[in-house]
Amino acid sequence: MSVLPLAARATGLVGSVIDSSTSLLASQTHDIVRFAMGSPAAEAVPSAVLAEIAATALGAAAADAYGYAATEGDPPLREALLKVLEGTSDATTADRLMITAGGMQGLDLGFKMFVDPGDLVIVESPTYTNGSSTALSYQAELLEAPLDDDGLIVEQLPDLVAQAGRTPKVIYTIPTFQNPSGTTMSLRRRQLLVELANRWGSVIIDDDPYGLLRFEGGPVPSLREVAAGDPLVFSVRTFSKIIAPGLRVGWVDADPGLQQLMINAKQAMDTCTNLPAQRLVAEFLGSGALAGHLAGLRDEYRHRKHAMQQALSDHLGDIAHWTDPQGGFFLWVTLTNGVDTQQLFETALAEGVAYIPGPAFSASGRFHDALRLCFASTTPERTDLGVRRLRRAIDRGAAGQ
């Protein structure tokens, strides 16, 4: 039989075990509390809205709806963006934006654009893997950089690089509310890894899926804010976690030098990002629904978040420590008793409790004492009933060693 001739990149394609487990999940016939995904709850999904706007904008009088769109964004869902960021922290011009399949696509160009087979990419440890394998199928060589709660520890980057014996070609961070941590990156780490990326001509893949679900503490400008423009911040950003995954609409912010290279890379990949579901982001931006829909969202994860920390104190206070975040969506816990969570994985599913174990968020495959448990997607009874799932599990691993 003949051998099929791969190029060499095909061994550096690595699938997703978050993404993974969205089908081992549907495969199960027992009730799991589902921790996994960082996911909106279903709830949580303003889909009474969206259904009332298709019925407009998408109805029989919107054929034009169903065509091809311009690659860069259908010009109403640009210009409502655009109005939508005015203000913020990531308020931005018209040269600078292209819109995306969601974030995967916008990181998929960044890597795609600036990896060379063998570039240095440095990456959060732990880290959203789907980022970083990314990286890889572009043949990068990834350095894991280590966080505190503070985020990525941008001071210990001149030494890993001398370690490294070369500069990097990307940083790649996810800096506010980071995945899977939880934590944000200080103002003054945010400075420096503008200076450190200046001086070794580095591009910073700025991933911030999270940044507009804030619900405690002060802002922190973003890393668009604090470049002002600087062409080596490349932005990515996306209305996943905001609005609803399955519309699949991001967006990059990036140079305006780099606005054709991004059209003829995005040309090579889909020709444009789905059009009736630019169509509804467009009118649900332009309606003004968001803001209350993101203040409402702020609340209850807000709720979800000290629902999860305070099931955590009951059930594994005394085995267990974790991230306090300030938003998004993750808490990361890890065990102090000794047990590994990959191991421990079949038999929490079999409990009825589903998360990711820790060694999914690194290259190398550290972190078997922690794993991500996302709080957004389920109500404070489920949570305390997965959490004491979890326990049970736990307590079964541990009498297995």
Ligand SMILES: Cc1ncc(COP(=O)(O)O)c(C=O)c1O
Given for the second form:
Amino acid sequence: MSVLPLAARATGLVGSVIDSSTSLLASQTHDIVRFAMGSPAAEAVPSAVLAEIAATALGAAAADAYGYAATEGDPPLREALLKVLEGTSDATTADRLMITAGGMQGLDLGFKMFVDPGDLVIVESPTYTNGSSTALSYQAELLEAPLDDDGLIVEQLPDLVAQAGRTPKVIYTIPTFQNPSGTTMSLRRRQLLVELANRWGSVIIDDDPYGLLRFEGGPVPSLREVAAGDPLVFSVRTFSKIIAPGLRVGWVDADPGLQQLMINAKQAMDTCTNLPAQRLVAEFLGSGALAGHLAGLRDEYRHRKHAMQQALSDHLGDIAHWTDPQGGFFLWVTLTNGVDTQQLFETALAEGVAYIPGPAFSASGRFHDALRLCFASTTPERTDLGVRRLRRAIDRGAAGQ
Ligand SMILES: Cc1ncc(COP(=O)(O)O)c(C=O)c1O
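Alternate state requested, the form predicted together with the named molecule (shown: the form predicted alone):
Next comes the full complex, and the chain you just saw is listed first.
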């Protein structure tokens, strides 16, 4: 038998525990309360409106919706998106805009353009695994930097960089309602981060899929707004959390000098983003439905977050503490009774509840005492049931069963 001649970079393809949970859960036959995936609630997807739009935008008279699209994005979507973003913290211009296959492709483009093998990439600890895995797929070396309730502790970066003995090529951050912790980086830290990136000549990959889902507290300007067009800020956005993840449509907002390079990179990847999906999103935005839709989502997710916090107080109050996100999808729970959340996973699944164990969010496997819960996709009743099941699993874990 011959040995497959894999490229060196193939050994860096570490995959995502989060994504793998989709197929793992699909293969289960018993009832499971699903706190694992970061998916919008099924009932939060505007499927009736999308079906109506599809009947015309993708109907018999719309054969051109099934062709290849322009690599930088279909013009109707680009125009509709620029309009929707006007007056927001993410307002931008056509020369900075690139439509992508979801946020993940934006991250892939960013790491592909900026990371050479061995380059240092600062990631938050914990961070969104798929983002750090993308950096690893380009053979980055990761430097994990801690978070607190105000997001990435930017003040600690100079010391961490001094210890590493070299400056980072990229700083990867999820500044708003961070995945997995739910925390938001303060304005002061955003400003300091941009200053440090300039001092070091580092690119900031500003991954902000949840910013429009603020349901409490006052707004904090996006990193791209704080940076005011600084070429070192590369902003990745997506419709996955605000319309539907299965559409696989997102965008990148980056320095105009990168536009052609991104087009070249995307042409070597997937030619263009799925055109029927772009047409659906363009019509949805153009119809003016987004504002009302977002208002509904914010109300619902506020309600669901409080329901989860109530359930946690009721059932885990004596053995855990958790974060208090002002938007987004996630709560980060830390157990104080020594139970290992990775080892507990199978027991929890058997009890009928799924979450993502803490070590999935750290390339070096930290956070065995923590877990991520998505509060967005379950109703308050199911959330209470799921947290009760989680308690049963933890008690079994603590008893060594
Ligand atoms: C922080 C973060 N970035 C990027 C993504 C990927 O978005 P998409 O599903 O549009 O590829 C997600 C999705 O979970 C996310 O949480």
